[in-house]
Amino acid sequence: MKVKMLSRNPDHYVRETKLDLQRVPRNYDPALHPFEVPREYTRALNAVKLERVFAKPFLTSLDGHRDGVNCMAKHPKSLSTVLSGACDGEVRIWNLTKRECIRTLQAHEGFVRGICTDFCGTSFFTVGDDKTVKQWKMDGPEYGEEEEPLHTILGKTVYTGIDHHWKKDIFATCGQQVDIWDEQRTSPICSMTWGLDSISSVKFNPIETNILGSCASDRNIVLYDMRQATPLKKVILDMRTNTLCWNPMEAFIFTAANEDYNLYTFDMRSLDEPVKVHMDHVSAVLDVDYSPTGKEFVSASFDKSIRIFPIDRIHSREVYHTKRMQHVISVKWTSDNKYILCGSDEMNIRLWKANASEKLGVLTSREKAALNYNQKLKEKFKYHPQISRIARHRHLPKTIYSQIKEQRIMKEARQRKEMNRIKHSKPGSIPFVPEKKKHIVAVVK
C-alpha cells in the first residue's frame, strides 16, 4: 500500500522579514505558458529601448594642457593613474578617481612624441622633438628638490615613438631606425632597419615579448625579432599605417590603424591578407588600443570621433563624439575594461564608459539579475528587425553622416564599374579580387 504525503519546506515560501517580497511558486511547464515568446519579445523590445535611453557614455573632461594631447600611457599597477604628453613638451600625470592633475613637468622642447611606463611602474620614459630620451621617476620630487630626469639620452635624430618591454628592463625607440636600449646604458644594444623611411610607431608584443611591430612612412608594417636582432617580414599596404596594437590575449594578432580610413586586423603568421577589415571611419585613423579581454578595440580618428569595434566584426558597435571634441590623436582602454580615455587637438582628455548604458556604482542582487535577464533577452531576439534596428541606430554629427553617405555612393559606383568590366570582358581575363586583398600591395620575407 502506497501512501502519498505532501511535504512542504517553510524556507521555500515564508519571508524572512516583513520587508521581503512575497515568494510566488511557479510551474515552468511550457504547456501552461502559451504566450511566453510574445511576452519575452515585448520585454526584449523594452530592454533594448531602455538601453538606448540610458546610453550616456561621457563621464568627464580632464583639462589643463595648454596644447593638443599627442600621446598617453597607462600605469601598469595603478588603475587610477594616467600619463599624457602634449605638443608643447609638457607631461601631466592624472588621478582619474579625483579627476585632477597630480603632477606637471616640462619634459621636452617641442612635441612629446611618445610616452611609456616601465613594467614595474616605478618610472616612465618620454621622447620628444629635441632628440632626447628621458627617464623620470613616477613619484614626484621631494620637498625642495628640483624636477629633473633620472637619465637623459641624447640621440642623433628625432625619436618618433617609444615602448617598454613587458618583462625586462629594456625599451625600444623608433625614428630613422628601431633601437633597442637597456635602461642602464646610454647606447643602444642593437639597431634594426628595413628601408630608408622614418618609422612612426613601435610596439612590443605583450605575450611573445621578444617580437616587435613597427609602422613606417613608406606604407610598411615591419615585424622584428629581438633575439635575432633582425627584421622578420613586412607587409606593404596601399596607404600609410599610423600605428598598430597587439591583442593582449592572442599572441599573433595585431590591428593596424591606416590612413585609408580603415583598420586591418592581421595574423602575423600569414600576412598575405588581413583577418578582418574594419570600416566605418570617414577620415584617417590615428590611434588604436585593445581592451584587456582582447575581444574589442577602440580607434581614434581625424574625423573627430572614436569607435569601438568587436574584433570579428566589420562595423563598429559604438561611436562617441561631442560638439567640442576635435581631431582625436590618442586613445587608451583602461586595464579594468570599464573606461576609455581619448586625447584630442583641443587640449582635453575625455573619459568615457566602455559600455555606454552601464550603471556605475554598486548593483544590488536584484539589479544584477534583471540586467542579466535583459541581456539574455536581447541576445535571443537580436535578429528581429525591430530590435536590431533600435540596437544599431546611432545619432551622428551632420558632417560624418554626409561623408558616410558620399563614400557609400562612391563605393557602390566602384563596385558597379568593376562588375561591368567583368561582365563585358572575356571570361577569366579580369580576376575577381576580394575586399581583403585589395589593400595589400606585397609581403616581403
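Superpose the two forms; the largest set of C-alphas matching within 1.5 Å is the rigid core. Note that the coordinates shown come from a computational prediction; the quantities given were computed from them, not determined experimentally. Numbering follows the first chain given and starts at 1. Compared with the form predicted together with the partner chain:
- After superposition on the rigid core, displacement of the C-alpha of D11 between the two forms amounts to 2 Å or more.
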Given for the second form:
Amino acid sequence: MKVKMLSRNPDHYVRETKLDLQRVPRNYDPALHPFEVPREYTRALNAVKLERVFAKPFLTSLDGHRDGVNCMAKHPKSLSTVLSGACDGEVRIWNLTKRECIRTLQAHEGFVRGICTDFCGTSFFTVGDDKTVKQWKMDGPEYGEEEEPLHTILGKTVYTGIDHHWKKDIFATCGQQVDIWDEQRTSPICSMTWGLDSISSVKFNPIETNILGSCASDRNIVLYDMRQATPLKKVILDMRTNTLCWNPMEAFIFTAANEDYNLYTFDMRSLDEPVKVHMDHVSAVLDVDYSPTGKEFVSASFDKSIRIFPIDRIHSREVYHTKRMQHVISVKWTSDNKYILCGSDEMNIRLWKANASEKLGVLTSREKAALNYNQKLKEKFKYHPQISRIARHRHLPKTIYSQIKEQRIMKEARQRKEMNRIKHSKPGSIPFVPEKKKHIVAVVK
Amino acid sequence: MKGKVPEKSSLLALSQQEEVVDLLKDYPLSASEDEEDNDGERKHRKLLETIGCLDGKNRQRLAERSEASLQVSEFSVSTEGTGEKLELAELLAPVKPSSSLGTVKNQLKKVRKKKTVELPLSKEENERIHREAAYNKTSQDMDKWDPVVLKNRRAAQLVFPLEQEQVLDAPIEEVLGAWKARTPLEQEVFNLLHKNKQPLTDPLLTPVEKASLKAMSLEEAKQRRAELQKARALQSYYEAKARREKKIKSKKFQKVLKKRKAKEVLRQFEELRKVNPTAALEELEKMEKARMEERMSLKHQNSGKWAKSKAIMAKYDLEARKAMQQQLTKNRELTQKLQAPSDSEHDEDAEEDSALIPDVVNEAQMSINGPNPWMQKNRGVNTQASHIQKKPVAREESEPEEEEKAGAEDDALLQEVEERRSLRKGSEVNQGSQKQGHRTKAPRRTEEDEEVLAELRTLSKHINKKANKMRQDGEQHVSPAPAAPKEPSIQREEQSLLDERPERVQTMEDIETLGMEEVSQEQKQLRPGVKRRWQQQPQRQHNLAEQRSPPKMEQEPMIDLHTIITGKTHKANFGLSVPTIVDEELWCWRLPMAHLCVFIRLRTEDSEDCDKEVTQKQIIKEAFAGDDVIADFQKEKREAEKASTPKDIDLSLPGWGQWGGPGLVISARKRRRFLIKAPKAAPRKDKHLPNVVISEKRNIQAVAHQVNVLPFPFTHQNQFEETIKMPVGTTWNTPRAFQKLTAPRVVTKPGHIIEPIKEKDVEPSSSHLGPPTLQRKGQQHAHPRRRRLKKAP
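Given the form predicted alone above, produce the structure of the same protein in the form predicted together with the partner chain.
Let's see the whole complex now, leading with the same chain.
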C-alpha cells in the first residue's frame, strides 16, 4: 500500500541563529509578478530621493594657514598625509584621520608656488617666489635640530611650478622654461623652452613617465618628451590654461583647466580637437585633479565651487560649495578614491566625500547589497523624468545660480546669432564649427 | 641636366664654325696671284653656297679651313659673334682639339654641373622638424595603450587597486620564529608544548613522526610500492573488463550473466547457511527488508512514466509488451517473500500468506502469451463471468500437487467469497456501467479493495485452522531454493500489489476501444468543409443544381457574411460553370475579407471573356455592398465603451467555507459578499459625439513618470522597454543572478592606495599596431632614441 507522509526538512525553514533572516521561499515565475516594473520604479524613486537626503559631502575643514592655500600635494605612500603650501610661504603637513596639522614650516618668502613629494615619500620639494627650489625631509627635525631644507637650489628666475617624476629621482620645474633636475645635482640636466612666456604649470605623465605637459601664459599647452629633450607639440587655445592633469589610467589623456570656464580633455595624439569639452563652471577653472580610477576628475574654480566631472560627460555630476568657501585655488583627489581636498583663498583646506551620499565606515554585506541594488536601480531608471530630475537637483549659491542663468542666455544668444548668420548667407559660405573646435586656435608643430 | 649636355656641345660646335667662317671671309682680301684660278673657282663656290644659305631656316655655314694669311685687316673684322656670350670653354679649347686638355675640360664641366650648396636651415626650422619627429614617435609609442584603455573603458567591472596584493604564504617556521609568547596564556601553552616535545620552530613533523619516517627502509618502501602498483593495475584491468562486459548489448549474454550471478549468490548463501546459520539468517532478514521496501515503493510497477508509455505501446509493439512483462517479473522477484527452507515457522507463514490472498484477487487472465499483466486489472462486467470458470485452471498452474488437498478446501471457501463478491459487483456494475466506460474507476476500486480486505479478515480464521491441520499432518514441503520454486505465490503477490493501486490502469481492450473512439472522434472533428466535400463528391456528380443549396444551409449559422458575399460573386459571375464556383466556395469561406476581394477580382479576370460589361468598379461596389461602415464604427465605439467601463471584481473562491467540486455552485450570498462593485465610470467625453471615439486610456497622472523621448543610446523603443522590463531585485531573481546584476562598475578597497596603471599591464603583442609610417619618410628620424638629454650650460 502506498503511504503518503508529510516529511519536511527543518533545514529548509529553521534559521541557524535568530539573527539570521527568515528564509522566504520564492516563486520566480514572471507570470506571478505582474507589477515588477512599477515596484522597481518605486524603489528607484525612493533610492534616488534617499541619495539626495543623505548627500552630505562636507566632512571637515582643516584650518591653520594664515594665507590662502596655493598648492597641495598628496603623500605617495600614506593616505592620511597631505601637504599644503600657502601664499605666505608656509608649508603645513596634515594628518587627515586626526584632522590636524602635524608640522608647520616656513619654506619660502612670498608664495609657495608649487609643492610635490618624491615618489617614495621620504622628502618633498617646494618652489617659491624667492627663486629657490627646496627639498625637505618628510619627517620633522629631531629634537634640538633646526628646521632646515635638505637642499636649496637658487635659480635665476622665479619658479612657478614643480612636479616629481613617478619612478626616478628626477623632478621638473617651470618658470621661464621647463627644467628637469636630478635630485643630486644643483643644475638642471635639461632645459626645454618654446616661446618666451612664463610657464605656469608642469606635470609628469604618471604612466608614460618621460612625457611632460605644461601650460604657459601665452594660452598654450606644450608637451615635452624627456628622453628626446624636445618639446613635442603645442596647442593654442582661446584663453590661458591654468593647469593640466594626466589621467592615471589612460596614458594619452589629459585634462586642462582653462580660464574660459571650461575644461578640455585632450588625447595627446590628436591635439587639434579635444576629446571632450567640460563646461559647467561660471568662472576660471584654477585646478584639476583626476580620481585615481581615471573615471572622473575634480576641478576647482574661481567661482567658489568645485565640481566633479565624469571623463566622458560634458556636464558635471556634482558640485560642492559652502557659504564660507572662497575662490578655490587647489584641489586634490585622494589616492583611495574616497575623498576630495580643496584649498581655497580663505586659508582653509576642506575635506569632501567624493561620493556625496556614501556611508562612511564598514558596511555589512547586506548594506552593501542594498546600496548596489539602489545604484543599479538608479542607473536603470535614469531616463525617467522624475528620477533624473531628483538626481540632478542641486542647491547653488545665488551668485553661481544667477551666473549660470546669465551665461545660458548669452550662449543661446550667440547660438541664435550664428544660426541666423548661416540662415541668411549663401549656403556653405559660413562653415559650421563644432563646439569642440571653437576653442582651439592653432596647433603648432 | 643630361638633356642639356648635348645641347651645349652643339652650341660649342656652332661657335667654332663661326670662327671658321670669319676666317673664310678674310680670305678674298688676301689674294695671291699664283692661285688665281683656284681663287676664282672658290669664289664661285662660295657665292653658290651663300646664295644657297640665304633661303631656308637652316642657314649653316660650311666650315672649311683654308690657308691662313698674314695680312689681317682690321676693317675686315666682322661683328658677327658680338651678341653671343664668350664661354670659358671656347677660350680654353684649342684650335685643334687635343687630348691633353680633355681632362681639364671634363673637370670644368663637372664643376659647372654641380649646384650651389643650399643655405643651412634656420634654427627654428630645424627644431620644428625635430619636434615633429619626436612627437610622431611618442604618439606612436602611445598607441600601445589603446587596447588597454579600451578594455578598461568597456569593462563591466573594474576592481581597484589593479594589482591585488598577493598574500605571501611564508613558511610557518618563519612566522613563528619572529613571534614570541608574551601573554601568560601563551606562555603556558608553550610550556605545555615544550614538555610534550612538540615542535615549536619546526612544527611540520613531531619526533615520533620523524622516527616513523626513518623506520621504513628503502627496500621495504620499494616493495610496498610495487605491491600497490600491482594492485592498482589489477584493479584497472578488472574495471576495464567489467566496463567491456557492461557494454555488450546481447540480451542472451546478459541473461546468462545474470543467471550465473544468481547461481553464485545462491551458492554462497548455501555455504553461509552451513557454516554460519546466524549470518545466513541475517542475510535473509536483509532480503526480507529489501522486499518490504520494494513493496512499499512503487518501483517496477506500472505507475511510472516509462511504464505508462509502454502500456500504450504494448498494443502495437511486441518488444514493449515483453519489456512490460520483464519489469513485472522483476517486481515479482523483488517482492517475493523469501523462505528459509529449514525454518518451519517461516514456511507456515509463507503458506498462510499465500492462503491469505484469495485467488480471485490474483486472478491471471490467460492469453496467448501467458499471463498478461494488463488484463488483470479489468474486473469489469465481461470478465466477472469468466472468473469462476478460469479459476481452476489458474490454480492448476499455480499450485503444486502437494498442496492439492488444502487447495481444494481453500477453493471451496474462496469460491464462496468470490461468488458473493461477484454478486455485489454485478449490482454495482449495473448502476455505474457508464462510468466504467469513462474509466473513472479509481474510487470505486478502493471500495472494492476494502471489501476484499474485510472478507479476507473473516476468512483468516478458517485458514489458520487449516494451517494447523496441515502442520499436524506433518507434510512439510521443502522448497529447494528461495527464488525459483515459488512462482505461483510470486504471481499472487505481484497481482495483489497491482490491484491495490487506486490509479487508473488500462487493459489492452480498453486501449483498443479507446483507439476506436479516438478515430471516430477524429472523424467527427474533421473540418466541416472537408467533410462536406467528402460527402458532396458523389453528389456533385449527380446533380449540380441541387447540390449547391444543402451545404450552404449547413454553413449559414456559422458564416453569414461570407455566404452573402459568395452569393454575390456568384451573381456577378453569371456565365460561369457552376461546379467551379462551388469548389471555390468551399474554401473561400475561410478566407478573410481582404483576400476575398482579391479573389473576387481574380474571378472576374477569369471571366472577362464571358462577361465584359461588368466593370471593376461595379464589382468592388458589389463586393463592399455588405460592409456597413457606419454600423462597424458604432460597434467599435460600443466595444471601446465597454472596455473603458470598470468591471466588478469577483473575489469569491470556490470551496472556501463550503463544499466545493465539479457541479457545485457558489452560493449567491457568498458571491454577493465577495463581489467588489466597480465604481461608476465618469461620463465619457464622446458621449454626445456619435461619430467620434475619444480614447481615455491616457493617464495624466502617470505621464509625469513616463519617458516620452527615446533616450540616446537606444535606437528603438523596444530596446529601451526591454531593459526596463528586466527586473533586478531579489524578489524576482535568484540571489546569484541578483549579485551579478547589481555588481558595481567600480570597486575600490577602502584604505588602499590606487596606483596609476603600470607599463607591464600592456600586453607585448598589442604594441605597434600600425606600421611606423613616418620613419620611412624622413631621414632625420633615423635615430631619435640615441639623442641624450641635453646638458644645460
